[in-house]
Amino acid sequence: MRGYTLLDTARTPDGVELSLCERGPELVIRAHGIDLMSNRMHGSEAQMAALARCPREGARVLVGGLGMGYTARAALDLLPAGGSVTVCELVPAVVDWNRVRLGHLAGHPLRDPRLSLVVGDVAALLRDTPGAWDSILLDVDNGPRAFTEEANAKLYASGGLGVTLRALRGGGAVAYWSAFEDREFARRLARAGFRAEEHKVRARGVNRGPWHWVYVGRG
């Protein structure tokens, strides 16, 4: 972490340590001393969020984790009018720290009226809102098999792949980022009935920095 000044930490519900780092413009959220995010990489969460994307009227959106804000601010940006979005964050001390020191960073999308806040377990809230969701956006983790939090996982295997399909409405879609490519993760979309697609993204938009995955289920 040299270079880095701390800035706050944090646990997960799995006892894994978040930190909140700052190096001049830069600001990064780790785990295991890995960096999970960072606000000079984040193009690929807005790509995200245009392939999974329902032009419905009144169309609802569910984001699977805060991060700094910028898959939600995406998503807002791509709603069609009447939408609305729903962020479902795990760890109470992230949405503190988008409220205090990384809102700026998306264009505070807390402070959205079209969106509103989960505190809590992704997984919990897609089995409970069934037929719910025109569109949703997964990214919780590094990736279908890269987990800092290992509750994370059910996320991605068959089971909670069904779930997610179950909580989608006719014609939605749901989009997982990954750091890794993973086509067994793309065989197990379409075992569990998606249509699957997998796009090789830019993680600083078009032709821009490291290249990520968006894995897309069809309903």
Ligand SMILES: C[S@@+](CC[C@H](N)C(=O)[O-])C[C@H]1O[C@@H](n2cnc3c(N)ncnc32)[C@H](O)[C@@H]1O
Second form
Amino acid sequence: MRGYTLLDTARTPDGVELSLCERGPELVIRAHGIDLMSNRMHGSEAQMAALARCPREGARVLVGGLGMGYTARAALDLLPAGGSVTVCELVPAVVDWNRVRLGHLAGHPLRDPRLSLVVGDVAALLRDTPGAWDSILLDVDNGPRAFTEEANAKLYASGGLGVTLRALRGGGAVAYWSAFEDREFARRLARAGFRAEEHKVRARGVNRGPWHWVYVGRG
Ligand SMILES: C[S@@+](CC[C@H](N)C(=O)[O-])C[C@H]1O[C@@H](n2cnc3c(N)ncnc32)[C@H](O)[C@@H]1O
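Could you switch over to the form predicted in complex with the named molecule, since the one displayed so far is the form predicted alone?
Whole complex next, starting from this chain.
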């Protein structure tokens, strides 16, 4: 943690410690000693909202993982008329951090009347909402492998992919953020019944920063 000032800590239901840290102008949410989200790079978090956007009036968007709110902000900015965004966040303290310290980073998405918040596990919400969503934006780990929580592994296994496919309305799409290339995950998406796409996107703007990957599954 050299160079970081610890601002607060919280635990996930599995007992993993999340920490909110400051390093100069940078704010970072860390897990397992690794940066989970930082305000230094958030281009790909916004791009995933564009890649899975549904232009339908009244579109319903689900964002899994609030983090620092960049994906939620992009989903709101791209929302068609009459649409709504539901953000599902596992850790209540992350919501508090957004209300108190982080909200300004992405223009206070939690204050937007088109957004509603669910505190809980996005895997459970997906299971309980068949046919509900036009776009599902999942950024709860470092990629399509459990990282924040062991329990998240089910989201990326074939059973979880089937649940996610069923949670989409016809013509909808799901996007998964990843810090690494994972061709096997793209094949798994296809085997689960999605039209799978791999997008390599820059972390900062159009052509700056390291590469990230967004896996899109169209229902
Ligand atoms: C990498 S951050 C998300 C970053 C976000 N895309 C942004 O733009 O700032 C991951 C977030 O997912 C949350 N999370 C992890 N597992 C989750 C789950 N099963 N359900 C809902 N949220 C989860 C973490 O607490 C964390 O806030």
